[in-house]
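Below sits a lone chain in structure tokens, taken as the form predicted in complex with this ligand.
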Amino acid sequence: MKKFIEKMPKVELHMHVEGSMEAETLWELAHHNNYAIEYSSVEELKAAYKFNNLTEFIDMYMLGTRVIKSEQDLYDVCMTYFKKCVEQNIQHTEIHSDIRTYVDYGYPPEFVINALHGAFEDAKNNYGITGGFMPCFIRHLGPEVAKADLDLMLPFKDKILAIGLSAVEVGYPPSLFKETFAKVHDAGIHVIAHAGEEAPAEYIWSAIKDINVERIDHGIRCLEDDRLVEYLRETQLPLTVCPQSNVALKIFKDMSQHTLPLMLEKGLNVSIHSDDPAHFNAYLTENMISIVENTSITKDGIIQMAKNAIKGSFASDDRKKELAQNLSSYILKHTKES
């Protein structure tokens, strides 16, 4: 099971590239940019890499992006991320990095969306990956900041896959964000939104009819909401699962606490993916693994869950049936394994 698990071919819809940064990484680009790091060695801050919730885990993600200091370090970052989809058979991911951190540290929209941007031709050009950049509005800066971002990333509209809602919760539910999320439809670009991680199922309702969300990233708790899951089941929305991550950010006490199972069974569009894979110790291999040892879901739920991941991506159809076809392949050659 595992080494069916390891070499099938996957999709990633929710992985924040400097949640990537191994703290070696991490530590080698704060003293390669004479970025006063208050760690004394990579060793205490592998250690400090433990959280009690999200916004103690968003304290330590930003450490990450205050270490990177040009286009290249960053585009380096991702490259770092796309070799690991290779070791892991990752053919299309969709990635998440925020422009307002950036922004705000001096750097032009430019310097985030050309390093991505670049990173995935070559990613598309060395490994035949495909994918795209999904910036995130960082919710706790509320709404106006939100409206500014938009106004900075229109420009660059054709090399935006899709925008999201990320950072801190709990306060700041979608709606705050309707008008400007109406505009991102406008714009043609698609919407997603982070909710029901921490915060309970009514954000996730919020996501829905306020800014019309075609994916959810997390959503975990809709199950406190019959009606929710109802329609969640009937529409096939989308549902980004992460499991190691809200291990980490103890939104389960552990593993075999995780409610995807339940999700699973009662039919929900679920596919499991990585967030923060550094910070969180586990790729998405690692997530695949972890769940099947730790619960009741077998090879058939991953596999479902592989197809749900293909579905729910932003792929062109040609791109989708391709990857299907993959992973169809994939299934047929090893149907002996476990």
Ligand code: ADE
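Structure of the form predicted alone, please, following the form predicted in complex with this ligand?
Here we give the lone chain, stripped of any partners or molecules.
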């Protein structure tokens, strides 16, 4: 199974670009840009990547944004992730970042947009990887900041694949952002939202009813509401689940307790993703291997979720057919060899 997963063609739909910054890269950028950090060695910094709580994770994530001082820096971080995609046979990826953090640092919105758009263009030309950039509104900054951020983004909408909602969830339901996301829909941009990770199932309902999401990031608390589970099963609304993230941030004590097998058993459109792979020491392949080694999910379940990721992506219909064919060919070849 491990070998099968390692070589399997994959699609990733939930990955925050700064969360792919390994300790070595953070260390190099800090020193290159003369940004003082409290760690005296790479080894000490690596040790700090083991988090005891959400606050420690957020602090490290934000440190990663602070050492980025140019479009080239952010481009390089993203290209390093694309090289990992090549290693893991990730053929299509849709990644998160946000505009607001960098705007608050004094940079223009195109700082992020041009860096990541340029990285995607080069990833396609160099590696054949497709996908796009999905900025998120930072929900705990409130709806007025989201409105301002949308105004900053709209001039660049052709370079934006989707707009999402992320960061501190509890206390900031999607309903607060209903007006802004209506404008996102009007602009013809896909809408997604983190929901049902730390907050209850009502936040998933809010994402569905109030901002009309096309995809839910996380969604693991949907199982608290039988009516919601039935709705998600019937509509096949995609849920991008990040197992190692959930364990690292103490949502589950260990992987054996993860609810992903039950979500899959109930017929939900779930797929596996990495969220912040460097911080949680698990890229997409490692997430898939861990869920197989520690739960009841089988090879058939992994294949089903790989298919779900393709269907749940914002790739063109032709690209989806190509990705599905690549996966089918791989499965057929593996079946003949085994």
